[in-house]
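Just the one chain here, laid out as structure tokens, in the form predicted on its own.
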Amino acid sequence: MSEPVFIVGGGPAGMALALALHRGGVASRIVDARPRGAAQSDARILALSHGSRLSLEMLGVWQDIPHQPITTIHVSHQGGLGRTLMRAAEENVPALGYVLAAGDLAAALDQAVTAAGIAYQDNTPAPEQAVALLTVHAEGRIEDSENIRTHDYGQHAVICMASAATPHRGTAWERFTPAGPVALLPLSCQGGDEYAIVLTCPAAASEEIAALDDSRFRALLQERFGPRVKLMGVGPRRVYPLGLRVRRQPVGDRAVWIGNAAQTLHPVAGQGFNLALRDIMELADTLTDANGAIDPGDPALLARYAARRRLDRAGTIGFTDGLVRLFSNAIPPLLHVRGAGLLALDLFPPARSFLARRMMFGARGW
């Protein structure tokens, strides 16, 4: 294999990196233990930021991905006053984010990888020893117990689709409750407007909640979310465990970890793949701006990449983790602090804009 970069994992993260490297003139090879196209069966719904849209446009795939713009984000919490609204018009962007199917993202990336002639080996386990100047681990759980930080939130996510009595008008809802956040993400389907639901619940109760009949599940979801949106019907449910797994150092000896191989975050605020894509674009830029260097695994080069990503990576992980810990409880003092914080965001536009741009662009949004 003559390609200097070997990418382990043919999911969206691995394919996006291969395209970003190709754009900069760096050859790579993707190897995946699964059959090619397996990622296209991913049933999850993603919320991508405006910054991620710009990155996918640079990779030439955005126009091929069906998507629903988010023009307004409504954030509230159960049991107290205080809420805030973030609007795309206030930030002079067409949308704060976009809702799309993970499978559609994978299909568009795969099509672009094929068109670019990037080498792709499926049904091939990753070799135990390095076969290239740089190996990028782009998929799979973080298994190096000595180099990871973990936290079990004791929560699972129950996801499904739901219809509502009124059109969504591009509004996404994030509702914090003591049992965990509830997100309603707008999505336009063939039959009309719907919401992709992410209901966070205690891990011990998740399977029982998911198994409720449609009427009882809809009632529980409505009770958790509140009356701002009247839900009419719900679809089949799936359960996903939630937790924090972070590789402390994302680079090693001729190796880099990106995507879920580098960090797995709680879905609150939808930062997981957005962070991964910022890592990917920075890694590609670092390897292609190496002043003519021909060794992508050079330790100094990898250290430069890690340093460039340190602030945004730590900030995004801390932001997501802090939201879950602050809002997923019913402690009275924190209830008032949360309400005051949401009210302050609503009344102080610069603070609201800071948060919106941080979510769209990461640390560079500052």
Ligand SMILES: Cc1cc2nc3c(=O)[nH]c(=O)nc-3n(C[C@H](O)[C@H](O)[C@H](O)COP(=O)(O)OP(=O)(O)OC[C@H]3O[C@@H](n4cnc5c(N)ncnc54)[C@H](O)[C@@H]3O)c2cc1C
Second form
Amino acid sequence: MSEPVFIVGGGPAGMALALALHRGGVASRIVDARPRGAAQSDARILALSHGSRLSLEMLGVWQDIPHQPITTIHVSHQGGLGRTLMRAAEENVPALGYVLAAGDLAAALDQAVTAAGIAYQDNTPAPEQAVALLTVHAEGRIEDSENIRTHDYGQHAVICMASAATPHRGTAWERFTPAGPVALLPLSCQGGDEYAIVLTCPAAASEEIAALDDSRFRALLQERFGPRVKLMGVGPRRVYPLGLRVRRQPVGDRAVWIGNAAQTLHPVAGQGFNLALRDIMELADTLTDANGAIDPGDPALLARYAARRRLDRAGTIGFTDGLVRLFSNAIPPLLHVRGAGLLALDLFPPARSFLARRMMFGARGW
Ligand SMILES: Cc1cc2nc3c(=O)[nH]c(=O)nc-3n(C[C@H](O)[C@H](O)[C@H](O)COP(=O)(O)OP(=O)(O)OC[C@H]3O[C@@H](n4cnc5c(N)ncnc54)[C@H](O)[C@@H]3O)c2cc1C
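Would you mind giving the form predicted together with the ligand, to go alongside the form predicted on its own above?
Every component of the complex follows; first up is the chain already shown.
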């Protein structure tokens, strides 16, 4: 193999890295165990930050991805007072984030990988032994080992599309309930406005909830979300197990882990792929600093990458984990802390702006 970088996993993380390296003049080869194009059937709907949009523009794929801007985010919690609103206009950005289909993201990345002439071998599992100066693991999962941190929240996500009685006007809703958060992400489909739903449920009940008939599922969803948006029809459901799995050290001997292979997060704050993209852009910058004239597996270079990413990575993982733990129970003192927190955010614009910018750009947002 002549390419200095070997990427195991041709999902969105692996393909985005190959494109970022290509921009910097570093050649890579992707291998994926599945047939090419399989990632395009990913049913998830993602909320991506403004910072991610800028990265995808840099990779030349943004214009090919249908997307819905989020202009307002409404956060509330069940069983207590307090709510907060974040608005794009207050942050002087065109949108706080964008909603798009993971399948469309994969299709645009795949098209760009082909156009750039990047080698992609499908139906090929990773070889047992290293075949390049640097192996990047983008397999989308973390095997058990001593070097990982895990937490089982006992929650699964049930996702589906839903129509509402009123237009969404670009508003995303996040409601925390003792059974887990519920998110409504605005999306414009061919038939008009819809919401992509992420309903977090206790793990043991998730399959049963997903299998409810449409009218009972809609009623349960409405009950969990509350009356702020009247939901009308719901589409087919899919279940995703949730948990926290983090590789403490994302670099090793001539190896780097990116995307879900580096950290798998709860989707509550929609941070998984956003964090992955920030890692990817920094990794590509680090490896292309010397115009490809360096050894990409050089331990000093990999240590530099890990150091540059430490703060944002720890902050984003801690923020996501903290949100799930703080908001996923009904202990009365916590109800007041949560209500007070949301109220304080609402009354104190700098704190709200801090949170909005962190979600848009990561630790460097401020
Ligand atoms: C319900 C839900 C909602 C989410 N919402 C958001 C959101 O709003 N915003 C956000 O930023 N993130 C969100 N995420 C996270 C986001 O979906 C992930 O960060 C992203 O899909 C990870 O992409 P990846 O390329 O790392 O992994 P994957 O998409 O899993 O790709 C891994 C690839 O590696 C291949 N592979 C696996 N093993 C091997 C092997 N041994 N050899 C070769 N190839 C192999 C696979 O075939 C696959 O193509 C959400 C996640 C969930 C579960």
